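Next up is one chain by itself, shown in structure tokens, the form predicted alone.
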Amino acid sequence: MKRERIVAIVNRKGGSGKSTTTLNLAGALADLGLRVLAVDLDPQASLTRLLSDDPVERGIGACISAPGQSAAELIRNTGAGIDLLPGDRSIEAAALALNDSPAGFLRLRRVLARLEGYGVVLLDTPPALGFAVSSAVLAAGWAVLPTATTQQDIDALVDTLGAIDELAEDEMHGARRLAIVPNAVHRDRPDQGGLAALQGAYGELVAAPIPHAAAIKRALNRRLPLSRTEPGAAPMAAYRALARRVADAIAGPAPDGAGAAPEKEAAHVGAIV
């Protein structure tokens, strides 16, 4: 599996949206006639759960521990129409058996080489910085990134736009830029003060915004991706157009000064009134 068609769904913050990001990504893209699998490297395995209902026996941290073993063996087809590579506390143990080796974080990228048949690879990550999310950035060619709106939420995707960055000062390029979305945003003044301040500071990078919507409750509920449950609800629009950014970003080249920080970038992203 060629990077170019790995995208890790990237936040260091709980409840910024990533799984339900992925899910929703995910049915978006089988819409549009790709084949996909969701990794989840979440210790908590919430997307796993989501998806399926059998016990896990290995999951990809196993993998990782030791890469001679086939990740190929452990996907699962799922009732949502995405093939599934489960996740389990064995992340953690990866983590811990990896701590002294300096090739550690690159173990996930050889595990995603050997995949093939997939059109798009999309990585769920836990909410913290650290082996699974390091693993990711540099496993994946593109790096999506949900958030809140408010200041904490903008202060943890600057956090996490800079462990992206360090790790490619440090000389180990991974994943470039390619989404921040704005998550669950409502009509309300400090909404809508936060999601102007995502905007002027990142500009183009800034997804169409997913509106706050029942809908998306409605279909974790049935444990669907949005496209299969109400397809003609009103976020289904954002996610279309996401799925069209990630669809031109894994055909094409690299756009000019991708991975760049933006000039704007602070440590804090304006002020939300």
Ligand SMILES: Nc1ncnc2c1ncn2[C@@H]1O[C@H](COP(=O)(O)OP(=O)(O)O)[C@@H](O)[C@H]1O
The other form holds:
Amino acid sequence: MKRERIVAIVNRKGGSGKSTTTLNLAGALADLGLRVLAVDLDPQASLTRLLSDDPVERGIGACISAPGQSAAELIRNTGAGIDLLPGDRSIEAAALALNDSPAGFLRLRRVLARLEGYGVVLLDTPPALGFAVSSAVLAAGWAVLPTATTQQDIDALVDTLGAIDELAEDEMHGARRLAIVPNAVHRDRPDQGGLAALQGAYGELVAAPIPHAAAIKRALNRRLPLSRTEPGAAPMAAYRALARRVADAIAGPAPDGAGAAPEKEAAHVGAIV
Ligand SMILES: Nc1ncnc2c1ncn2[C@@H]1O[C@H](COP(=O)(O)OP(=O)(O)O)[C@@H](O)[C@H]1O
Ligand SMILES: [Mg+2]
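And the form predicted in complex with this ligand, for comparison with the form predicted alone?
Below is the entire complex, every chain and molecule, led by the chain shown above.
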């Protein structure tokens, strides 16, 4: 797989919507006719549990630790029209074994480079800046950052963007910023204030907000993407728009300015009520 087709879903904060976004974005991308592979880099394996009933014997960490292990053998077809490269705690073992080796962060890139036949690969990541996130950012061409909209969430987002930028500087080829996705946004004033602050600071980088929606919870409970359970539900418009943004990014040369630092610095994201 070329890096241009690989998208890392990243935010250091737990509960910011990474796994939910990965699942529903995967569904929307499959609807566009792309063959989708979802890779679970979180040792908690919530995406794996959302997409598959079968116990994981070997997860992606095994491929990272042992360069001989083929990732293609571990891939499962799921009922949702999405393939899954499952996760488990093997990613923690890989992190322990490789954390001190600078080339360790590049192992995932090599594992994914050998896979073929997918239109797009989504990497779901754990809620901590560490081995898995660094590996994902260096393997992917693009980064998508789901976030809730309280000040605390925005602080975590700014931190995460800083970490991505640092990796890009060190390695020259880190993932470029593709979208900040305001997630689980309520219609109340604090959430709307946070959304306006994000849009003010990051402009076009901010994708259409995903509303907080019972339909999303119902889809998660059924362990299917929303596109399968309730394709007419309100949040699908935002997921479809995000899927188009991803499809455009992987299809063509990067638009001017993509991935560039935002005009207003992160510190200027004002306090919100
Ligand atoms: N847009 C949404 N509407 C309603 N509930 C949501 C939405 N996004 C996420 N959730 C809920 O929040 C929980 C945490 O989201 P999740 O995607 O697991 O976050 P992360 O992967 O970043 O830790 C989910 O289990 C789900 O119940
Ligand atoms: Mg998750």
